[in-house]
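Here's a solo chain for you in structure tokens, the form predicted alone.
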Amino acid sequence: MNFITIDKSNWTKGIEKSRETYQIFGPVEDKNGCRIEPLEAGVQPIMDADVTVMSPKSVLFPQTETILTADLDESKDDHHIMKRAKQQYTPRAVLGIRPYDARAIQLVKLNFDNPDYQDPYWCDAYEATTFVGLGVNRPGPCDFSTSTGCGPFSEEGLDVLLADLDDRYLAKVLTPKGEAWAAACGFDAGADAKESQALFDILRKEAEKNISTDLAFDKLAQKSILDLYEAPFWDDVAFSCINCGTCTYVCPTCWCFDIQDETKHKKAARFRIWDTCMSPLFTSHASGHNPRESKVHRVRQRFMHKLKYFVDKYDQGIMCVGCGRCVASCPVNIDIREVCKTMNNYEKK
């Protein structure tokens, strides 16, 4: 670990000579709000953006992405034979991530890359990808990361993690793939470690004194699994939901997709296209049974997986990174803070 003094004056030159080696990605705007998008060369990440629309982990887990392809072309030896789709895993670096979206793509990982299963497009777009954080100097209202394992300056999941000095950044380089990025970059004025330490400590104390949640998910874990499922509460926790989706869009450590097969003429494609569990479509039977057939149905699985199901499965804490994106975003107010309050306070009588 060593740290870096970057100029801003320098950092556009830096990012621009990047670009040998690494695709690029950051934040921009457009006319739904600020989202993590390639960056095309001589456009520059919106370092100081509020909070991304979406989060930063349609860069491993596409929205839409072509896992499999056939030739039906019958003249042909592999015809019908379903491959995998020739896909580019060079180099890229996500710039401006903020670090409780870091962390919610461990979490992530869970999923994709474990003992007993390795997602191959997930882990090779992991390993091609580094991750450049941004300290949140002013975390929003909505932000209670801090309560979830996280924080403004959290390291976690990080090859580099960037404070914002007004004129500069200071740059904690934290793993192999972050003195990588800050070499491509010409990035190699050198800052004190102790002094650089303690402005990050004196920076993220500041930064939590504005985070005002204090979440409080101790008593989940021992909770009976049916206990919560049979709750009395969860009709007037689902009553004003519409199932729209938002919440699982915008969430960073959502990871549930759909398979659709696709043919056109002599070709035929797989792909893998982003669900949501708030759709009555997403447990629809072929025999056409749906056990989650009412909304009150899916809106307990969500918060039980979120909060019950994935704290028992991984004892990593809850399946939320504090990033406020559903909180903010969903149409009728349903706060997952709320719903996390009364889960973990329910005794049953």
Partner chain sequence: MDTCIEKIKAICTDLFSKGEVEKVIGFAGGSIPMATRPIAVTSEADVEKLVFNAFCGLNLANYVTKNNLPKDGAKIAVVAKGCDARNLVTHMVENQVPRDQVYIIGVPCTGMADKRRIAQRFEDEITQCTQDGDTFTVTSALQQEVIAKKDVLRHNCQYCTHRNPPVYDVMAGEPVEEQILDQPFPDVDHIASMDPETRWDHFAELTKNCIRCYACRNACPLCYCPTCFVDESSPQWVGKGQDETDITTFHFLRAFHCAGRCTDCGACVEACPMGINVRDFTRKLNKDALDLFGWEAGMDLDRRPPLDVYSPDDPDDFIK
Second form
Amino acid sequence: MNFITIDKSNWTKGIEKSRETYQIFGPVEDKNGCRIEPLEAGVQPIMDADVTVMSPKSVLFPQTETILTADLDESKDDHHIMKRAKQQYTPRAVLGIRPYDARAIQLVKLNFDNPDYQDPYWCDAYEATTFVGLGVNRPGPCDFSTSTGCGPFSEEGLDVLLADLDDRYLAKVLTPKGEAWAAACGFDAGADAKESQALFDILRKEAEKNISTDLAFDKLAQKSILDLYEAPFWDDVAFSCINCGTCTYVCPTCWCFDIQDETKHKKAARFRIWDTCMSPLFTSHASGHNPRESKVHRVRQRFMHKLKYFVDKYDQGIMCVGCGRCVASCPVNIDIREVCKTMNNYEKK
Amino acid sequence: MDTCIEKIKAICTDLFSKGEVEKVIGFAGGSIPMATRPIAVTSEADVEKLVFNAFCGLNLANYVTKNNLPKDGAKIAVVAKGCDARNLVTHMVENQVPRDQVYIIGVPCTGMADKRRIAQRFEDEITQCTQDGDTFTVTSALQQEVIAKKDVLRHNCQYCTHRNPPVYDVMAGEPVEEQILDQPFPDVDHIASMDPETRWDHFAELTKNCIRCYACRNACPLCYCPTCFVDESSPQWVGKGQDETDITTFHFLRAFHCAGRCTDCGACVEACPMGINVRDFTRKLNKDALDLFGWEAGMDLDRRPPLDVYSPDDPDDFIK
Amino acid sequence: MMGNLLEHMGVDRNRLHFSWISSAEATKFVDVVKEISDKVRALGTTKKFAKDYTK
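Counterpart to the form predicted alone, namely the form predicted together with the partner chain:
Then the entire complex follows, led off by the chain already shown.
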């Protein structure tokens, strides 16, 4: 593990140089807000952007991804045989993501890369990706990442962690992937490890002071699933919900998807798209029966999955990294912090 | 407007003490700056939770649907701005809810603030926002600003000509003066002045960030279909991915389903997480409804909507 | 109003056609379909509201 100083006047040159090896992703701002996107040559990531509305999960798990294709031309030997769609998995670097988003990717990894199943699309993309995070000097009012096992300068899941020091970045290189990225950028001005670590510690402490939410979920694991499931507060939690999919789409840890087939003339494609447990269609059976018929069921499912089922299944804390995107984007201000508190404090009478 | 809330609370307390309504649908304070949350108040003790400010931008008629009404015929009360009340009238005209089951607490409205316009004035995230009459004091870690509401008014509120509810049971304040506009649809006229290719590009650019969360649809009181056309699986009318044709199809058809029904309440835009002004679609329909039929939705309980009735005078030069 | 909105969105009005045809007017239906087909064919292909499956 070593530290590098990157003078900001060299930053752009280094990034452009790294394009010889890497496809670059990063925050972009346009009139519609901020999101993480692939950046064309010459387009720079906006490092001082506010929290992006959309998380970087799309780098590994695009909202629409063609996974299989087939030729329907019966004169061909391999007609109607589904084959893996051709995708590029050349090295890519995601710049300027927030540390909690890197942890989120580690949580999503539990689903796509585990002993039982390795999703080839997600795993190949993950292998190809270098995550360059930027510590958050001034967390906003929705940020509660210190409560969820990460924080504004968390290193989990990152290959490089940058700290913004006005005229320069201090980079903490955490993995061989990170070393390769720094080398490809030509960033090689070493910094004293002890001093640098001390600086990181100061910045982290300063940043953490801005986070006022102290979220407790310590009692969730001990609670009975059925008690929480049947708790009386769900109607109140769900009342204002309009059942849009915003919270699940902006969430960096929501991984549910749907599979769709489309054909035209002699071509067929199967693709996967994000799905949302907020939609009635998510659980609609072919018979017409829907086990989660009302919005209360669906709202309960979202929070039970994140704050109870996940806790029980993986023993990795809650399925939330405290980015606050759902809190900020929810049209009706449903706040996961409040729901978590309600669930954690609930005692069946 | 800030005195309204005291009147709203007094009215609600009175309604509960007389047992006239089962619940009141209104707004409660939010957990973050510039947010409010729709709430159903069911007892006198909870009336204190109600708020009314310039961030009550959703449409509460959305919470008054056939399935949400008490089955025993009991009344519910709704806190309604001009647009909310017009959408309640639309519900009644479309036979969704009976007039006698809804008690409308009318609020004379001077417009809602555009959160995005306020946020744009700040380099970093807003940590606090307080409203005092028609000004806001907005604070972030780096700056503090005092902002006049008129400078950050939502676009639909700038062009609103029905700030007072046309139908109500009680008013929570003196009616406010209605705006008289020389040009009620400058945004529609502006798009119309472009050539067709530019218009197409305008709408493509507008919807390119759409994530298909359907917040616009779900925030809209008009969208009460049991199953929306985009959620149908057999037949599947429209693809579900991020294809631009599918996205455009969704927005075009969603808008057209609101033809002659939309009150331009702006809830769709308020709800959109990506800041897309989907009103660019519906405003054209509102303009046509006014130009072709002299119609504004939700003004009258006794008049049928133009697309609901046939009249020999209907324009028909498009039929060949 | 639907035609107006489509036109507002940049779709060529000549590609839209509204006719009132009774179920008994088979010949009128055939004539109208022929007429529209010829007219639209003459306008050429469009990418508007035409999904590109090659992506």
